[in-house]
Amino acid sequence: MAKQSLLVGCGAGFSGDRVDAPGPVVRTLAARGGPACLMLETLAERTLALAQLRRLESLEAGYEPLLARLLAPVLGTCLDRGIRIVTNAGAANPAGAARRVQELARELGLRPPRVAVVAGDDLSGAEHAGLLAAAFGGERRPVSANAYLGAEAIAKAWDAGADLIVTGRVADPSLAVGPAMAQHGWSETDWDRLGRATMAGHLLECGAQVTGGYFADPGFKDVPELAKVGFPVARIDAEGDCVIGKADATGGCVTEATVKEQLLYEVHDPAAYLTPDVTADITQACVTETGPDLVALDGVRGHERPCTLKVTAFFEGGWFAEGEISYAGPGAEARARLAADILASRLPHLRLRADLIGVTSLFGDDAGRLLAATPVGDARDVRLRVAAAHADLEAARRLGEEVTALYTCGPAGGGGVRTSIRPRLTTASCFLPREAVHARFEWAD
């Protein structure tokens, strides 16, 4: 007899998402039945640095901030209705994630869950310090350093009964691979039906993205009730391939459109998409709208994995500070302007990268080119931002002091100073072979 379908439905696709994404996420997996797992996607690069930042003031820190917050309208229901959750929540603290899961399930009078640790991405100990020293060179010791896992122990947790699977650095659609890969009892090197699994995680990664969120442009691209926009919904079957939606009695749409943007999001190449579980080819994709707000992917091709693993690591980069300053009126810009020339004169020792937002602030232009090649406009709603980096923790204090001053010190009219400095980690990455890394699960009581 074949097996069931798996419903993998997304509540969240960054750290910071919605913590009310996944009430209906859960709702819609309950009233459609069988097989089903709910996806909370938390991390990225940047989260990781910051969680690693957090970690290194407490031992018991360095998970997603919202766990809580996002598990305990549904954690109830999944329990009782057997709907199965994997999260990437983690980040550097698998088991202090684990832990608190446990805590919360106590709090709210909840039977005790099996709690899955998915381990091994975490590089940072002496085992691998040789290889990340011929990686980056022996002078740069990075503070942490992670791997990117794939789904196979995500699968083992499955097989092996977890209610919950916490992982800290998986690649994202390894969310939704393994638990497809144990539902469907596929190998490691079902390569065809692991990338169109692979594909399906990918949709469903980012959240709204695929919903309508990131499609919306009014008049363009309109998306109908986007403030009530529902997350997506996935069925994948047997053969790795899916039909997605989204939450009932939502807002958004899913679209051939949605779906194509989607596909295409952060793919470098279309026909060797890189992952930890396979090698992914969406050349011979086909999308195709089945329903309302139901579209099939189907076409995708698996090959085999790389034989490297991706890792991240992250190195202290002393202390990055930021100001602002807003001017309004006439001769908005031109003071703004002239602000940032005061700065850039009382401040010689800083690299600073000023941006006057409303003007230019978006591109990667640390140099300040574009800024100077922007002819002086009349925009009269200008706020200046500055930033720095610097190894000393004075010397970059010494940005907000300088911000701060404008108030009074000139030029005219500026108000509504903000000032903040914090730590900075900088990253690099590297490939590292994939047996030298060792991916596991293990249970957090």
Contents of the next structure:
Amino acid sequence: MAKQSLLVGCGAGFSGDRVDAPGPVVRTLAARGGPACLMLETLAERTLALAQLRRLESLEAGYEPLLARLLAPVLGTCLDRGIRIVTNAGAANPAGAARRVQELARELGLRPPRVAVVAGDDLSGAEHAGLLAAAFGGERRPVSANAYLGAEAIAKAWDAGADLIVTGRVADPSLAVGPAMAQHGWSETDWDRLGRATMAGHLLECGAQVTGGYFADPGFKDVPELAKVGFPVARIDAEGDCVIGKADATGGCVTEATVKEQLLYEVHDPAAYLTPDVTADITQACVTETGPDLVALDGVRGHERPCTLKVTAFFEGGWFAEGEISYAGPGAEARARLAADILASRLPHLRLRADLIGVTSLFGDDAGRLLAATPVGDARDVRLRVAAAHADLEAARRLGEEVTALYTCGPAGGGGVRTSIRPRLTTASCFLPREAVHARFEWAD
Amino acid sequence: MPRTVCLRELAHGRTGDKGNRSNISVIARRRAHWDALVAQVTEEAVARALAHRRPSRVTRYLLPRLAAMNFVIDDVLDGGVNDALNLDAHGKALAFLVLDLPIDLPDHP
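Other form of same protein, the form predicted in complex with its partner chain, not the form predicted on its own:
So here's everything in the complex, that chain up top.
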């Protein structure tokens, strides 16, 4: 008899996602019955370095700040109904996140959950210092260095009966691949099935980005009830193929178009989507609507996984300063352009980027080539925005001072000054042999 | 009469980023337009649209079963999310720069 499919619902697609998203996902998983998993992905490239900085300030910090708010509405149902939770919300402190979950269960009067912690991604200790110095150059010590782990430790924790699996850095799709691997009993070299489950995980990992979020373009791509967009739920069968849908009684939509956009999101060579688990190949993939808000993904293949693991490190990168001021009415664009010229002349020590929001901004380049090529027009509501980075805090602060001074020393009618300054992190990646990284799971105390 | 339309009428797409590399998908709304897109939404056309960003390389991958193409554009994000001074350091808006390309349609598509 064919094994039961696994349902994987995604309740968060980035750090800062909606805390009311997991509720409808868990209600849907409970209503469908059968083996099920709630996936919470909260760890973008940058998020981990910021978490590492918080951990330096406090030993109990460094995990996803929204963790308790994401889990509180659903933890009871998940524990009652055997819906297991897999999340990378551990960030720089998975053990701390695990303790917070146990404390939350006590606060809510729930049974103590069995919490597994996946460790081994953090390479900031002495053991790896030599390898990292060789890869990045010895003169800079990274703020954080983490390897992207795969699905295996998650699968082992699932097999061992964990109610909740908390990780730090793992490849996002592996959060779904681990449970599927364990549930269906796949080996770590079952490349085709791992490849298919990886693309299922890839469709899920950004939450609403597959259900109508990051998609709507009025008149061209309309999405029903986007304000109530539902998060995705995928059924992954024993072959790794998936049908993707969304939480019941929510807005948004799952169509061939939404699935194709997310399938290619952050993909480079479609024949070789590299993860720690597999080299997935979507060149022969196809998507088919099989019902309302239901799309099947077929034709994905898998090849042998890379023999190295990707490591991303963050380094202190000085200071990032920004300032903005607005001009409106006749001559607004000319006044904003004059203000930009004044700032360039007052701040010769900074490599200043200037944007005229309302004329040209996002498409522009740091060197200002697009702005320079944009003919002077007569835009009537323009916000000048300038930005610069500098190693020295005082030098960076000068930007905010000069933007503020435009109130009285700049062109006529400038209003709405905002300035900010924050520490900057820069990043570098390298690849290490798998043997140098020891992925494992441990039970939380 | 042949006519010129904006790519956005014929296709949709999305930007992703990894480091200093951007990828932009262009997905045909109707299979009938696929050949016109393959002929006109080329690596050169995308490189021209992004010329001010000085891409070092543009690679197009075709996925005919999805009626989709994927552009991988190197060194186009001023260093990427942690280094760029752009408000949109991820370059998330860039798909709409590509979707603004003009496309010539023949008499009887």
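Positions refer to the first chain, counted from 1. Computed from a predicted structure; not experimentally measured. Only the largest set of C-alpha atoms that superpose within 1.5 Å between the two forms is called the rigid core.
Residue displacement note: residue 53 has its CA displaced by at least 2 Å between these two forms (rigid core superposed).
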